[in-house]
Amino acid sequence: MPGARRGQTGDVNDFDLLVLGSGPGGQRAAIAAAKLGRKVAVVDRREMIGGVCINTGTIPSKTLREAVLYLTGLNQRELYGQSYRVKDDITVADLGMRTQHVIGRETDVIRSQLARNHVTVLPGVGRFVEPNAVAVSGGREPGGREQKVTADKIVIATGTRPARPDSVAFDEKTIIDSDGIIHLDHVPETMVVVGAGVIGIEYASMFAALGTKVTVVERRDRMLEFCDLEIVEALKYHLRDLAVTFRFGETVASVERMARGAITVLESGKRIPADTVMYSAGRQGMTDDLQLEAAGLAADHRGRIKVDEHYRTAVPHIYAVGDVIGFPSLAATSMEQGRLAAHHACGEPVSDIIDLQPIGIYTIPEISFVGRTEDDLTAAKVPFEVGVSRYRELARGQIIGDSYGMLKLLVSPDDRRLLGVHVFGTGATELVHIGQTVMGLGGTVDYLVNAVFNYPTLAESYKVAALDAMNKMRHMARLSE
């Protein structure tokens, strides 16, 4: 068996290493270790190749996003009016005709990166019954029987599901959670949102650009509380006319379906009568079944698992990546875990993640943020200057149509460097990428402000922020001379 080693018993294992889940960090795991020359399995059902992000997760909102977009011409409102549509009448089968297409062949590209790599995939659900050793259920036995899979070193890459509280009788149809949006068979007329996360936040922008009356429901003052403010407040405002109502500070008591929708019933003693009500009430570690205690392992109360720095579990030889492992729950950074984990567990020197990672919340319109905001700076006493952009102020803002996007720039005086960039708008998880390099690189605003940008472009934003804290620094020291 190329590759094997002796396990813990003595015996020859049948994997060098075993994946269990195939999102984002277990598949990056299973193909760096197989890029290694390891010997390589990853179990998970047939139905749910690519993990929650394929499936149910990532790439369907963001499908159904850009489906809105389109169908709804709100991008193209500011050019052609108010009135402007694609279609008039957008139904959940316009919606989920795109989604579907995007998952099948996301579906494609990871089976055959899989097999390209020579990665054995075995369907069915996994379960842990010796530190070394897990069952695959409802795989490839005859009559459903488990197959026990030996492995020298194991990776647990599950995912997340939505957190359902108890007090609430969820029911798929008018009561749900965000993996059971994709699942409407109608679009709503009204719809209450609980929890102004990003998941809720997102779903809450679409269906209001759907023309969905939607309310949210938040407990906490505001919402996005890691975002910049300003970034928060301009956004709020945009959905504000898109009709979105926001009750914060306020707590769910109960809701009550009824015939033909459900009340939401809040402890001040609203009543919020809607369609459908959607929670987005965190998630929960998807670790219930896989009896941990079988190789020695415990989870918290949100099912998530503690790692070192390498990933590692309480037990060496055990891994976990991802979303089960808690923030930043991205599947961005969920494929980087995936990765440094298995090159660790192959006695592979590699690189610690680099901090300075990006943030990207998909609402309609989208915000992008890297580096620290300036609460953070603030609450540190770190001194930063401010540059902003404007789409409304560049030739290509005017093109698209966008007259509300911005870019922020937070500069230190002392030596220039860049602390922190936030994006508002058209592009913005795209546009970000320019300020984390430059960032990651230990560039000054300097570079910024001498560099040429294709024109028109919304790339361009930079330049005009940078022109805008430099002047600023410049004021600063002339006063001070």
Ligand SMILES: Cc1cc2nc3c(=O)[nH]c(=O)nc-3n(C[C@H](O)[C@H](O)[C@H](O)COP(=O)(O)OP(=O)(O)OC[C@H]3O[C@@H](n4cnc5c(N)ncnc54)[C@H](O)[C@@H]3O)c2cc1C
Second form
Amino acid sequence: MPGARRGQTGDVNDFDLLVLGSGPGGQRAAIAAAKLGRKVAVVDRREMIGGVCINTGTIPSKTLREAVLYLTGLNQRELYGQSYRVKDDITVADLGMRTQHVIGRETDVIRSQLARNHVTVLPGVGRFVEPNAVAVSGGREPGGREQKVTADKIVIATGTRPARPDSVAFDEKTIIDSDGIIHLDHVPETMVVVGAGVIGIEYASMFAALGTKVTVVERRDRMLEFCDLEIVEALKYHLRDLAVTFRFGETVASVERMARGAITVLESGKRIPADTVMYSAGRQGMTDDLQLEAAGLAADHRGRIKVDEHYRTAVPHIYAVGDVIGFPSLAATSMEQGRLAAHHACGEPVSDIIDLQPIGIYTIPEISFVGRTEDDLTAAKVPFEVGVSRYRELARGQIIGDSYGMLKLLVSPDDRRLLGVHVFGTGATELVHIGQTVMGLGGTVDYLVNAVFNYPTLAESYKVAALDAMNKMRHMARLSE
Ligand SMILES: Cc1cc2nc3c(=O)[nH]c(=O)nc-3n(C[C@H](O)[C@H](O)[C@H](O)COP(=O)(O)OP(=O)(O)OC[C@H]3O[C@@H](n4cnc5c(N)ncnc54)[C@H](O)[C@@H]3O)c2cc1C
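What I would like now is the form predicted together with the ligand, since the data block earlier showed the form predicted alone; can you produce it?
Shown next: the complete complex, the earlier chain at its head.
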């Protein structure tokens, strides 16, 4: 950055780069710029270091999931019988213990990373006062005064919060959003989940595994419409087996708070009683407090900020990354956006974000995919062959007692490249990266046919699915000989 810290007015600014928000996007932007020798600061509330990701979103929900799987013994029941449990009465304390520990450790790791890289942490909330100046308030510095800091470049990484319809009286006890889940004081016997998006369906599956009778209400006719249909059907089958009831194509008219629970009233007239109602109906960008107009910026009605391919907003020295810019709103993508934005801001050569981004959904069982779906390819009139491997036909699948898992490869019959990889079941979110690597390096199904995989592993499913696709393509070739 030639002429470092000299702002538009010619003044010397306090920092080369100022980051608002310390979630995955902000953190990576700060570290990347610091590694390039820039003077960097990050603003966030003290108790939110690590962002939604560490404190209320990804990490608590994934730690909760792990505790649920362990304590219920759900994954071992195929081997040791349907009554197998590690603990009979699972309490919120059992579930929460691990979560607090992991959040604490993750926060320490982030604080230490920022400190090691000499990134200044400014505790509080930031708002623009000028295009190059931010007022930070709410910190615990002596007198708690507002502090004005200036920077050459600014990265907005303020994330999102759960959207709350005005018509619903949230009480943080019975009627909650996804932030409230981790503060529940008991495991409810019955629960309504409004919204079958990723967050809603992940929590629905965790509570169903705990024995809660869950009803999912979704306005659309299907859920997770960006995923492979066959895999979503398999997930629905599993969740129904755990006593989940789905109400698709239904809209909530109101939620009535009762003495010991709430009744969710649907527009169709159905009334669903439950101990707890969890709303998971989208998220709103955290831009209300930013005073964007002072920087010459604006957000859309969902609080999101528009950016170009370099994550630059309409004001070229201000960047925005992570959930505040919208889809795909994942921690991994946010991190990469942060790194790329910082490199661009520091004048480093940057490549575009790689198109091939994996999606991981931590339902029980989990789903992961990379590349295109069958529906997507069919709509685009792109021919494909399907190769499938079922865990129950793999030695590792039998050993771990996963009889439902599957891996599906979509292969181009023209050049045999992989078009998509879809995995359902144990380890799906890890396994998908093998396919992602082959696809990213332009490999074909032949590589998977010829590769030798450790035995017995779930990774072997790649070879089995590749052979399946290859046999189908060979059959086609034979018919036309
Ligand atoms: C329940 C749940 C489960 C999830 N599970 C997964 C998952 O399994 N995998 C996955 O990849 N993603 C998951 N996500 C999404 C993931 O958490 C987000 O994509 C990621 O956290 C977004 O990162 P971010 O950089 O945008 O910042 P965020 O993590 O959203 O953090 C933003 C930070 O900005 C701060 N901030 C806000 N306003 C200001 C201001 N004015 N000044 C200073 N600081 C401010 C906030 O305090 C917050 O700390 C989940 C989300 C939720 C809610």
